[in-house]
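There is one chain below, alone, in structure tokens, taken in the form predicted on its own.
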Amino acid sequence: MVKIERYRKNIGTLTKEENEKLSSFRICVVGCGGLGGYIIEMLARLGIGHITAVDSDVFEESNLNRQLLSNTETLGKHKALIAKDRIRLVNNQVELTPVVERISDSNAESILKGHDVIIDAVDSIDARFVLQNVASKLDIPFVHGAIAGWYGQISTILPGDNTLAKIYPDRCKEGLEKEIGNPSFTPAMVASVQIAEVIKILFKKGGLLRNKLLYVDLLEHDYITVDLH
């Protein structure tokens, strides 16, 4: 049962109804650092039931400075499990299945199924293409974030939608975080959006990024939305 005052902040945003339904919704957030951690621990906090938390890889030190679920005492540890551990914590009425993999071809297709969003939490713009083609084929609507340094990206991508094709023309160039690195804030940021863009999907609510990029610059604190038609 939904234990109406832990979500009494959230009624108004969204109707009692909608509230309740939250604990329906499975989401599948690929990746669980900088990005992933937040977005984790907002689904959590929002009441979404069913969260699976996809990454392979291990806390280590360099991912203090931003990755919420990373503390001294998690290094070196999976941090989908990290992810388990913590929203046990947070909120105890979500269940978290975590999947200590890196999300491929082989096996996009097996983890992402059964889901209602698919959350794009990656570092790898290749890996971006495996989950916008196979959420395509699964019919899930996707919703994409990517971060930089000061800058920060959005969009959504519903299902036979080609967007990561005009975001990144150039497929096999690397993202810009490997040269500028990425601060606390703005995964916090851009995870943000992300979540409001997959309640706008769940509860058909308001205008979502569809064919449309959202840069987010923190540094002049431009944001732009491109029309990507």
Given for the second form:
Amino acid sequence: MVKIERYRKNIGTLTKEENEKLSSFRICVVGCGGLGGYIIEMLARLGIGHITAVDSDVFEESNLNRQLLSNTETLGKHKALIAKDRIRLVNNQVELTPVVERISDSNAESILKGHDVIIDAVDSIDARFVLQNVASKLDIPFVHGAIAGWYGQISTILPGDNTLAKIYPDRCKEGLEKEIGNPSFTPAMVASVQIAEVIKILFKKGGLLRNKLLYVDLLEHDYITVDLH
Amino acid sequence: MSIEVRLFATLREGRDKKIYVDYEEGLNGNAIVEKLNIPKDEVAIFLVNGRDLALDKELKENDVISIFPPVGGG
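With the form predicted on its own already on screen, would you show the form predicted in complex with the partner chain?
Every chain and every other molecule in the complex is listed next, the one we just looked at coming first.
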């Protein structure tokens, strides 16, 4: 039974029927760091019924500047397990399954199957290609997001699309973030756009960033939608 | 005649946001990137007139190029 008062402010943006339906969806969030922390928080507050949170890492001091699930008491603890603790506090109607594993070709299919949408919150280009390939094989929409410094990008990849090949050609082995780091504000923004994409996929409404990349530059305020057809 | 090159994010550091390169026959994306001294692994998305194009394809007069570096953090 969905508690109506908790979700009163969802209504209007979502219909009552859509809001009721949120609890039936299963979303897989791969990565529980900068993007993942905000993504998991927003999914739980919205009222998504089941979240799978995947991350093999533990929190380190250098995560504290941006990763919502990190604090001085969670240092050294597994990010995915802390996600479960956090969501119990935020919304105990949401079921969160932590998976303390690094996504790879060998485990991706078993972790990702059975979800309605897969969300990219990983920090490696190689891992993103694993997610795109397996999501396509499993016929599951995949919402890409990435951050570096003042910059971020988002794209929605539906089964059969090979959007990542256009975003990360072979000549690019790693991103700008290795040089310019990640501050607190960029992941929050990119995560928000990813969640909006997820909701639109789930309810088949609005315009998706399919075959498009939203490129965000918070330094110069360039918000450009690149056509990747 | 020239080709307009629009640079994004960190590619603007030490360069202008918008650069004009003189057109010459046979000019392609690889040559543009070399002229601007941009390492190849910093060229993630290369658009010509708003569409994705391989670096070895020949360019035309008055083409407008946009170059975005790779963003990969999470």
